[in-house]
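Given next, in structure tokens, is a single chain: the form predicted alone.
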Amino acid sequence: MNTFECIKSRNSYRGKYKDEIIPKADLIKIIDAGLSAPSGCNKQTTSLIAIDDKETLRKVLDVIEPKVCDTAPALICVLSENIYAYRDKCYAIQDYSAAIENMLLEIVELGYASCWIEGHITDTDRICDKIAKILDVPSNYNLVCILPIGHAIEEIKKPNKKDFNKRSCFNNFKNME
């Protein structure tokens, strides 16, 4: 698979999953590719955390409420440290997203499926610090996403994507249809 079908297949599922292990070499590209991602300054504000012993699994998908993601045989847990950077600016937030849709895009390369899961978890109930309380997260560093991840049993539906041509133009914005 090229990087542009790549990019074109990956779709959030957000069904239930195959009760199937996922090899510990896999979880480890998929992490390799997040790390990969580029960081502003350089400052390396992500680090991940890969979920697939089966009971720090269930205590970690016991605490969300409502149930997303509960039959996931493995979850990449994303977390951010807010470090300053250039002219007192923190890329935390881009340094994470450029992670994450690294490890969604290595995830569609691998064969599994995956749904970025940030708001669920970080909304005003906190599930987040749930989920960092279990794994023993250092009060410096923020859980901001879940990645579940494994082999989708039901069909993964591509959403409607607005056309092309309301989205893009080329050198003036008027140009925009």
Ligand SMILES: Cc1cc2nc3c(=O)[nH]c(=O)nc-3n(C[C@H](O)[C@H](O)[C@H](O)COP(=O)(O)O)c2cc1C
The other form holds:
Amino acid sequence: MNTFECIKSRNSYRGKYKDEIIPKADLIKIIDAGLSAPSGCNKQTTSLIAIDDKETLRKVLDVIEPKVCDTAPALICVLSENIYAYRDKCYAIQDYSAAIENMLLEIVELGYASCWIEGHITDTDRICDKIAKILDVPSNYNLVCILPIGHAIEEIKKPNKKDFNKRSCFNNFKNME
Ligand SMILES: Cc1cc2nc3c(=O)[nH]c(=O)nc-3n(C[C@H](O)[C@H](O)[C@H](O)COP(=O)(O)O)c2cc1C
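Given the form predicted alone above, produce the structure of the same protein in the form predicted together with the ligand.
Up next: the whole complex, starting with the chain shown before.
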């Protein structure tokens, strides 16, 4: 699969996952893809914790309410540090977003499904903090997102996207439809 095919075939998956063990080599490749992403002033503010131990996985999935990715055989937790690049400039959000997209694409390349789960865990009930506590994450890191990893056993649906010509154009905004 070339990069463009990988980009075009990625979609969020929210169904059930196959019950299996994800090879460590695949998780390491996904992590490596994430850590290879660009970061503002190369501050590398994103850190990752992969969870493949069944007991830890269960503890983490049990604090997520309402349930999402409850059957995922592995998870990657995305941690972010608010390190300033220069003056008042902190690119931590951009840094972890780039890392997440890299990982989502590598997940697709390896034949797995996933979903960027950030909104659900960072809302007012702060599920992210409960997960961080289980994983002994120090207080200077924010746990901002989880990525389930596994083979989809249901259909991966494609959501509607706005038209290409309504979101992009050449040379001048007047050419936008
Ligand atoms: C910042 C961000 C937060 C997201 N949080 C969630 C989430 O909490 N739960 C979820 O099911 N999907 C979440 N998503 C996935 C989006 O809903 C999804 O990307 C969007 O609907 C488009 O679908 P696609 O990924 O199939 O292109 C999030 C995506 C982004 C970029």
